[in-house]
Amino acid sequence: MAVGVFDSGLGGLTILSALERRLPDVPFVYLADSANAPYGVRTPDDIYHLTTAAVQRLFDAGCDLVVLACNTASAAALRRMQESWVPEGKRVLGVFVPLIEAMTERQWGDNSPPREVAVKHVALFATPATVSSRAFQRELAFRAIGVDVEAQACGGVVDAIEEGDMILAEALVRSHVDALRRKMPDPEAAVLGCTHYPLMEDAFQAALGPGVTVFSQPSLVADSLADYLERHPDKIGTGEAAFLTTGDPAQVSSRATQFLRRGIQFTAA
């Protein structure tokens, strides 16, 4: 048994990581389509046959569940692929709605009519496909009334991560946030609309300030799929526990391994 998760680099890992804490007797097939990314400057066609590529992968690999821990690809593809594509008997889940309902402080599944929250003024910071695509304020808009979300595109960040480069990513981090701030000079919350951006999650916090509430994505997500799995048990799938790449292995297992501070050894999907 064993449930998919797809991105299209080594973000995802901060996803993979809390899945395992939360879901140790869960195991996990994670797709990593490396040889493709980042997918955060690409259009969303070519995301969205992308990614449906890669969770076909991790369907023949046994997974009857997908989490796309990729923020661009759940903007970009996952509504398509689950109105016209998501095969009978599969399912395909994104990160974005965990981190809103969190956000919203809204229970899983409540479908009660959009209302005021507390939170007005968020800062989203994201790839620049998902900033483009305002999936983020769509799914927003079905839960939440009243919210002003200013998004900053934070070009180079993935890049930067991807490469083990820290310090750059640091500075692209303040500066990103700099020019958020030039647009919303006081946010009260900033969502990490990137699996990527939890290993920076300190920088931006720093560069925003005490006063800003930053919503990062992978406790939240494993929660939910821990949820999602005790009414769904039969969605474990029949797999069995695997890194998969579309890049070169020995590479990826390298930056994997220093990505997570623990031995990653990655074979070719």
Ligand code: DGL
Contents of the next structure:
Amino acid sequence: MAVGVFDSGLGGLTILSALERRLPDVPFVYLADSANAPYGVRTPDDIYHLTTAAVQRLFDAGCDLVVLACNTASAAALRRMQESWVPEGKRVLGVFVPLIEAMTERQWGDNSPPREVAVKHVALFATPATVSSRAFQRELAFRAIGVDVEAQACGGVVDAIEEGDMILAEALVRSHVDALRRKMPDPEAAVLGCTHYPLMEDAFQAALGPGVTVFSQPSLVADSLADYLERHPDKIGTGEAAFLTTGDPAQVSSRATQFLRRGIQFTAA
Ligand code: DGL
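In place of the form predicted on its own, output the structure of the form predicted in complex with the ligand.
What follows is the entire complex, opening with the chain shown before.
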């Protein structure tokens, strides 16, 4: 048993790194569905079926708790999974809620009615599937009132990152920020609503300028998982950490090593 961490590809490693730093004694099994990435251009049904198959693989590996380190899966599949699929005794958590709780100045798990918050104009950068799900706006509306959200679907960024083409990824980030600014000239805060984007955080911050607060998920998700595991220590388990992929292990290992700047060895899922 260990805690499972899932993403369509390499983006979830940004979350995994923060989890490892925050919870050094917890073993994590990471699964990248590289053969089917990117998810962000797929239909909700497709994302649901791929995500349940991947999470089942992590349950089979002995995990009782799986973190969807993927906004696209969290947005398009998590609610449906929780309502009708997650087996008794297992738990699946997403990455949206911790971010929104931090942005709306709430304690983790505070379910009190929505209220006014300091931030009023928020730019959301995410995959096309996450943007069209409107899951971010829905979760925000449960917690805050009077917040204006402008969403920008960042086509192409995930593919460029998965291909290791960071020059293209940077150029795309600049053009998506320009497109966002044409709709919302002065956002106060920007949400990087895709776990691949922290790899481009400097490019987002440079394009947005120093006056915009950039909310990035890894440390927020790590804090909220630490809080969850304190309340549910039975979900930690023991076991071997592992990196699994549905893609080519050699290629995925070399990209992962390049991104995280430490040797990572993936094996076939
Ligand atoms: N990194 C994922 C996310 O947070 C998935 C991106 C994709 O596969 O398109 O949305």
